[in-house]
Structures are given as structure tokens and as C-alpha cells.
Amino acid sequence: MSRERVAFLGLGTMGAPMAAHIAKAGYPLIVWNRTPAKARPLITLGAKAAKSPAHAAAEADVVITMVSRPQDVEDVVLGPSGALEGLQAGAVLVDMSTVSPVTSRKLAGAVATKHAEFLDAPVVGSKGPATDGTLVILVGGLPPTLKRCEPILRTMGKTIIHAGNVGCGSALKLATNLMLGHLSAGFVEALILVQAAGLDPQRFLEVVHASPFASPWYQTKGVGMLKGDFTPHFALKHMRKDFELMCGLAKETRAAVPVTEAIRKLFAEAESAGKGELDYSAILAHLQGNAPAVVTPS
């Protein structure tokens, strides 16, 4: 039996791996990107590069698509030369970005026109799982569906959860970036508080590696916030992004968020500060800048 064959847009930080573990799996791969050069890596492993989303549409049975906001799956997707125009109908398009669920609703309802099926299925994770091979995935869509494109799901992911229905996949990963936006929030202001109390913050950490609250990320994310390296793994303009798609959802189903939308706010100030391109546990370098002097302690 021959396997499917993938198409995968967009071949940005997470993009550029994922589909590299497609390629490395033995999947005949199409690729494309807005930036053509970064196609090059993929293309050494085999893959082949695509004029255009529609044409890479037209080679594959199911087409991946990995970008940064909404607009831009839409233009991806929706736009000139997009991905719709070359879908063809029995194929199934998978959209791994973190968008709302209205927008995965109308991507769906798209492709439904072509007689093909669609999977929301964005990733809990960042440069790091995605380079391993350890995302965590998250589904919305039929399980048949899911059924088809599971084994190319598990070359990008070491845990697949259906969600639901279409919409589902994209809502669950808003709460998810919920959680990690109020923890590294929560860490930050905890970080800050330790050094205006003269304090060590090495201390400060040692306490979170002993209480029942331990976690991976405070090993890695809380290590480096120490060392003041901000190398975006996920971009603080990307979570700030998801922060507005996060209280949009709120918005839309009535749900109470005031600590969300404060914490939406302080990622919109760093991004306007300059921040947007750093690692999102940047925030720390944006409070320190409107930080008060150390106190030490009598």
C-alpha cells in the first residue's frame, strides 16, 4: 500500500521540523513557504518545493498547514493560489496552527466545498519537542479522519488527544496557552518580588524545585530567565497573539477571565516595548525595565 502523500505550508520555527519528520519517515513530501530559501533543508531530505500553496495542494493527499496567525492561514488557505484551489476532493487538510475556533469552523466549511475533510490540530509545544519529535497534538475534527492521518501525526508527536468536533482541537490550546501564560506570568511576579526583597533568586528556585508545584518548565524556562537569555523558542508576539484569541473565545461564550485579560495586557506592553521577537518569558525583562530599586532587608 502506497502512503499518503503530504504537503506541509509553512516552514517557519516549529514548521521547519515537524516537517522534517514527516520527510525523515519516508512520506513523498511537498513543501512550501513564503520565503522560498527556507524550503532548502527539507528539499536535501528528499522533499519537493512548491510554487505556490495550490500547487502543493494538487500533489497531496493530505496538506499541513503550520503558520502564525489567523489572516495568515486564511491567505494560506483561502487567498490567490491558496491551498483550496488545489485541494483535491478525498484529501484532507490539517491545520496545526493555533487559530480560533471560528476560523477553523471556516476553514472546514472551505474545504467541505471541495469534498474533502479537515482536522484542527494544533501543538502543544515549542522549538524544542518539535525538533524531538515530542509535541502533544491536539484534534478536532470526525475520528475516522483522525483515524487516516494518525500515523503522520505521530511522526511530529509523542501524545494525540481527540478534542471533539471541528473547533475543538483550537479551543483546547487555548486553554492550554492559558495555563502557560499564567504560569510564566505568575513566575515572573514571584521572580521579581524575591529580587526587590534582596533576596537570592537561586534560593527562590530551589523552593519551586522542592514543592509539590515542580515542574520541566521551571527547569528549563525559569534556569534561563535567571541567566537573562531571552532566545525565542515561542516568541512573545505569538503569545500575545494568542492571549487576544484566548479572551476573544471568552468573549464569544461568556466566560469569566479577568486574570486572562490582565495577563493579555502585560504581553501587549512588552510587545509594544520592543519585546515581540524575544522568547515570551521575556515579560521578565519588561517589568524589571519599570522595576523599583532592590530592598534589602534589615
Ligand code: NA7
Second form
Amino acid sequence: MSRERVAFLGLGTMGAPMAAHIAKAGYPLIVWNRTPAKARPLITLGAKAAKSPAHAAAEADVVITMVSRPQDVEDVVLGPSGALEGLQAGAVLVDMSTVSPVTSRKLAGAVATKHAEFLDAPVVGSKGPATDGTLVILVGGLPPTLKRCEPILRTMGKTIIHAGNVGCGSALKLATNLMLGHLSAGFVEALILVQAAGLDPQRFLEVVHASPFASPWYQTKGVGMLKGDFTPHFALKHMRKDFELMCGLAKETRAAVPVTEAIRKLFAEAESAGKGELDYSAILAHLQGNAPAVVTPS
Ligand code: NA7
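Could you output the structure for the form predicted together with this ligand, given that the previous block was the form predicted on its own?
In what comes next, the whole complex appears, and the chain from above leads the way.
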């Protein structure tokens, strides 16, 4: 049986390593990125470069989008020369960007007009898991559509969870990032307090590691924060965008999320202060008022 032809649109921090896994697994792959130079490593792996999202979609059975914000996905799919123009009847559009359930449902509606299918399939995990192929993929859509796409998704992720109908993958992803944002904000505020009280931040980290709420997250992200390393694995501007989307979903569903609202403001302030391109953990640097990073005692 011939393999599905895959189009991958959006080769940023996440999209580039994810598309590389698909190429390495031997799927016929066509790629497109707004900034064409980012497609070069994929071409080296055997992928073909498309002139536009429409061109890529016209040559694919499964079209994957991995761009930034809801409006960006709409531009790539519904805009001029967008994927919808080239989408073939019977094809599947899989949006892996983190967007709102409303956007996922809008995309699904548009895709249905072409007699094609849709999945929202955002991911848990940032640059490291995308590179290792160990992402957790949260899928909204029909089970047979997921079954069809599962071998392709398996090249990028170790765990695939069917969340429910279209939009449920997006909602589950927002709830997951809500927790991640709270974890970060809590850790950062505790560090600020530790410093202000004249305590050793390294000692604090040891306590966290030994506690019943220890998490691998503190080991990786926490240690990086203590070193003042805010190299972006997941950009702060994207976390800010996700907090806007969570608060929007909470308003729509009348969910009470007062602490999330406060953290949304914190990420928005940090982005306004110029930290948007850094890792989301740079809220530490923001709250320190751009003071030098916490220094790990030798
Ligand atoms: P990045 O590294 O910021 O990459 C974003 C990608 O989206 C990149 O390929 C961009 O193209 C592309 N993009 C952004 N806006 C547009 C528009 N309007 N049109 C076309 N292409 C666009 O993000 P990540 O890879 O870390 O994250 C991707 C998603 O996963 C996001 O939803 C996160 O929240 C989770 P460029 O290279 O700038 O031309």
C-alpha cells in the first residue's frame, strides 16, 4: 500500500523537528514556511518545497499546520493561496498549533466544504520532546480520522490521547498549559521570596526535589532559571497567547479562573517589557526587574 503524502506548513521551533521526524520515517513530504530559508534542512532530508500552502495541500493526503496564533493558522489555511484552496477531497487537515476550540471548529467547518476531514492535535512538550519525537499529542475529531493519521502522529509523539470531538484537543491543551503557567509563576514567586529572605536558591531547589510535589520540570527548567538561562524552548509570547486563549475559553464557558487571570497579566507585562522572544521562564527576570539572574552558589 502506498504511504500517505504529507504536507507540513510552519517550520518554526516546533514544526521543523516535527517535520523532520515525518521525513525520516519515509513519508513523501512537501513543506512550506513563510520564511523560505527555514525549509532548507527539510529539503536536505528529501522533502520538496512548496510555493504556497495551497500548492503543498494540492500534493498531499494529510496536511499538517504548526504556526503561532489562531489568526496565523487562519491566514495559512483560509487566506489567499491558503491550504484550503489546494485541499483535496478525502484529505485530512491536522492543526497542531495551540489555538482556541472556536478556531478549531471554524477550520473544521471550512475543511468540510472541501469534503475533507479535520483534527485539532496540539502537543504537550516543547523543543526537546519535539526533537526527540516524544511529544504528547491531544487530538480532537472523529476516531476513524485519528486512526488514519495515527502512524504519522506516532513519528512525532510517544503518547496520543483522543480528547473528544473537534475542539476538545485544543481545550485540553489550554488546560494543560494553564497548569504549566501556574507551576512557573509559583516557582518564580517562591524563588523571589527565597532571595528576598536571604536564603540559598540552590537549597530551595533541593527542598523541592525532595518534596512530595517534586517534578522533572523543576529539574530541567528550575536549574536553567537559577543559571539565568532563558534560551527559548517555548517562547514567552506564545505562553502569553495561550493565557489569553484560556481566559477567553473560561469566559465563554463561565469557568472561574481568578488566579489564571492574574498570571495572564504577568505574562502580558513581561511581553510588553520586551521578554516575548525569551523562554516563558523569563518571568523570573521580569519580576527581578531585569536584575542579574540568580547565581547558583559554587
Ligand atoms: P515559532 O518558533 O514562533 O514558529 C512559528 C511558526 O509559525 C513559524 O514557522 C512562522 O513562520 C509561522 N507563522 C507565524 N505567523 C504566520 C503567518 N501569519 N503566516 C504564516 N506563517 C506564520 O513557534 P513554535 O514552533 O514554538 O510554536 C508553534 C505552535 O506550537 C504555537 O501555537 C505554540 O503555542 C505551540 P516564520 O518562520 O516566522 O516565517
